[in-house]
Structure formats: C-alpha cells, structure tokens
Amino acid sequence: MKLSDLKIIITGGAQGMGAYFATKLLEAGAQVAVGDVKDELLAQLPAGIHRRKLDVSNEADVVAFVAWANEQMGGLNGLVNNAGILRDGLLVKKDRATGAVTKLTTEQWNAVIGVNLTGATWMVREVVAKMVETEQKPGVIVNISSIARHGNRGQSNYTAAKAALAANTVTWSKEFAAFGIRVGAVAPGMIETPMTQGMNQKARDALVAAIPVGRVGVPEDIWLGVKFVLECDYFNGRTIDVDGGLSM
C-alpha cells in the first residue's frame, strides 16, 4: 500500500516509537489517529494528527477508539499494534543474603498480558471487524513484537505476550487474508525508548555490550521496517527482527 493511502491507528503512540511511526506516517501523507493511557502527552503530537486516550487493556475502550477513529478517518484500513508496557522480574527469586524467596506477582503478569497481548489482540478484533464490516480492502495490521519472544532472562510476561503476538501474525494473515487484509510484524531488539531508559543500569549496559553493531538501535531503525510491511503487499504472515544481531 502506498503510505499516502493509509488511514491509520497507533497504540502507545504518545510518545517514543508511536509517537515517531505517526509523525513519519503524517509526513507521507497518511491520515493518523493515535491512542496512549498517557494522554497529556498526546497533545505534544504533531498537529494535523487525530488523538484520543486510550486503555487497550480495556476492552469497552477499545471497541469505542475504534469506532471513533474510523469516523475521525473517514474510514480505517490500517493498525500499528505498538502499545506495550514492561514489569520485568524474576519467576522465582532467592535472595543470596536473607535466602527469602520472592515470585512474579499475579499483578506483574496481568498487566503485561493485559496490554501487550489481550489488548494488542482486542485491537486486532475491532479493527479488522469494522474493515469487514465498511468493505474496506486492502488493509494491513503490524504487529509490534520483540527479539524478546526467544526467551529473555527475568521476562516471563512480556516473552509470553510478545511470543504470542508473532505466532498471532501467522494465525490472523491467514484468517484475514479472505479479506484482503495482510498481517505482519517487527521484533525490535533494543531500541532508544522511554521504556528501556527506564532499564537498571547495569542489565542495559551488558545489553548494549552484546549488540554485534555496537549501539542501540534508534526509532528511524524500527520505522524503517514497519513502512516495508505496510509498503511491501507480498509480505504477510512473518516477524521482522530489527535488533542489530542481538542474541537473547
């Protein structure tokens, strides 16, 4: 699809990767309609850029950002699934002083399920049913994943959630491909971000240190790979990692 033909929403896109995907999709031309839990920020976004709050994890608030895009837009044939949170920690921990033993809480892993699959799913559902239900063709969903879905040291939630997601981009390409609707996905490593510059120090040096192009990766890097799924219509059903030959 050409980029000025887009009508498209970003979840977590307040700020961070969400805010660069839609400021780069407003300069190509698309019509962009953004949607973050933090939504004094949304007002830092470029003008000419639809903005509402949104909980992705809610789902009755999810079903309404839709339906209010599409109305905003004209129309809907696009999603970038960007939103996700982090609430890192191990499954279960002993503490090599006291020998106190501590476990992920229900609470860590509900809310990381909760945002970065279930809400990436529900927004999945909704934009595809009002596409189906408008007869709006082509359309095409990106996915954010992350390398983190191999297996992440202290990251249970979240390599669940995004794991999931990556599987999902396989499952719902071919469930929506009837409806001339592509599916894809970026896995990002690590990337500049209010999220990871809230990392321990430590953890994210030694991050960096294995990252074989020596930097962490930047916005424009993970642009670059989501315009190819939205631009490329022979590509459908596959994860992108942009993560500069990081491992996990």
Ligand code: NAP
The other form holds:
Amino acid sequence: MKLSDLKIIITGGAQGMGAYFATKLLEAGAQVAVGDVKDELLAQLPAGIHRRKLDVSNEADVVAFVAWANEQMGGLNGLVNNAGILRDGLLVKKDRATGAVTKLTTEQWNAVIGVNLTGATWMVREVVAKMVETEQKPGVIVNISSIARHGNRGQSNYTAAKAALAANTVTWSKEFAAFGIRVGAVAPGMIETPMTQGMNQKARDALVAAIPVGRVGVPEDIWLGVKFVLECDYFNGRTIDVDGGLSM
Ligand code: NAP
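Got the form predicted on its own; could you also share the form predicted together with the named molecule?
Below, the chain from earlier opens the complete complex, with every other chain and molecule after it.
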C-alpha cells in the first residue's frame, strides 16, 4: 500500500519506536492514530497525529479506541501492533551465596502475556472486525515481535508472547486474506529506546559484543522493516528479523 493512503493505528506510540513510526508515517502523508498508557507523553507527539490513552490489555479500552480511531480518521486500513513491556526474570533461580531459590512470579508472567500477547491479539481482532464491518479494504497489519522469539535466557514470558505473535502472523495472514488484509511482522534485535535504556552496562556490553554489525540498532533500522511490510503488497504471513545478525 502507499503510505499516503494509510489510515493507521500505532499502539505504544507515545515514545520509543512507536513514536518514531508515527512521525515517519505522518511525514509520508498517512493519517495516524496513536494510543499509549502514557497519556502525558502523547501530548508531545507532532501536531496532526490523533492521540488517545489506550491500555491494550483492557478489552473495553481496545474496542473503544478502535471505534474512536476509525471515526477520527474517517476509516481504518492499518495497524502497527507495537505496544510491549518487559518483566524479565529466570523461571527458576538459585542464589549462589544463600542457596535461596526464587521463581518467576505469576504477576511477571501475566503482565507480559496480558500486554504483549492478549493485548496485541485484541488489537488485531478489533481492527479487523471494524474493517470487515465497514467493508474497508485493502488493509495491512504489522506485528512487532522480537528476536527473543527464538528463545532468550531470562525472558520466558516475553519469548512466549513474541513467538506466539510471529506464529499468529501466519495464522492471521491466512484467515484475513478473504478480507483483503495482509499481516506481516518485524522482530527487532536490541534497539536504542526507553525500553533498553535502563539496562545495566555489563549486560549491554555483552549484548553489543554479540551483534555482528557492532552496534545497537536505532528506530530508523526498524522503521525500514515496517515500511517494507506496509508497502510491499506481496509480503504476507512472514516475520523479518532486523537485529544486526545478533544470535541470543
Ligand atoms: P518503549 O520505549 O517502552 O515504548 C513502548 C510504549 O508502549 C511505552 O510508552 C509503554 O508505556 C507503552 N505501553 C506499555 N504497555 C502498554 C499497554 N498495555 N497499552 C498501550 N501502551 C503500552 O518500547 P520500544 O523499545 O519502543 O518497543 C516497542 C516494541 O518493540 C515493543 O513491542 C517491544 O517489545 C518491541 N521490541 C523492542 C526492542 C528493543 O530493543 N527496544 C527489541 C525487540 C522488540 P510504559 O513505558 O509505561 O510501559
């Protein structure tokens, strides 16, 4: 699709990669509606972007947001399914000094699955339902997965959600073909955003050492992948890893 023809929702777009994608899409002439739990940061987005508080893990919120975005933009034909959180922890951990055994908590598990999997799925469901109800096509969905989808120490919850999102990119590409909607995904490696800025220096240095291109990614690197999925009408049902060659 042409970027200028898009009427597109971006979740988790108040900061980080989502805010970058929103700005790029606005500059390209698209209509953009951004939702995020951080409503205080939504105010800082460039003028012209529609914005509203959204918690993707709250089903009623998702339904209301999609209806609002459809109204604001006079239609809907795209989604960048970007909202995500981390609550890292080993599934089981033994303290070397004390011998104490700790476990990943139910709260850590449920929070990540609730936002990164259930929330992302509700967004796809509502956007597609709205497009089908209102007979809008063609359409395109870009799921933001992660390189952690291949498995990563300390991220059982995050890996489960991001792998499911990549797998369902295939499922949904098959289910929505009849509606003229394509579904693709981009799986970033380590990208410079508020999400990764809190990382401790030792872990960060070890990760950078494992990236063959020798640097952390920036939102522009991932935008190139998202733009490709949006524009290439022959791309469907696949996930692109954009990670500098990093193997976790
Ligand atoms: P970010 O800087 O943390 O931005 C994500 C935004 O989404 C934040 O404003 C966040 O608010 C918001 N959000 C969290 N939960 C939400 C919810 N329930 N409903 C709506 N918005 C919510 O993250 P990012 O680094 O740009 O990441 C964007 C996407 O890329 C995420 O899906 C992430 O998992 C994925 N990703 C990132 C990296 C990376 O290295 N940065 C790598 C691979 C994949 P809070 O700050 O309050 O949580």
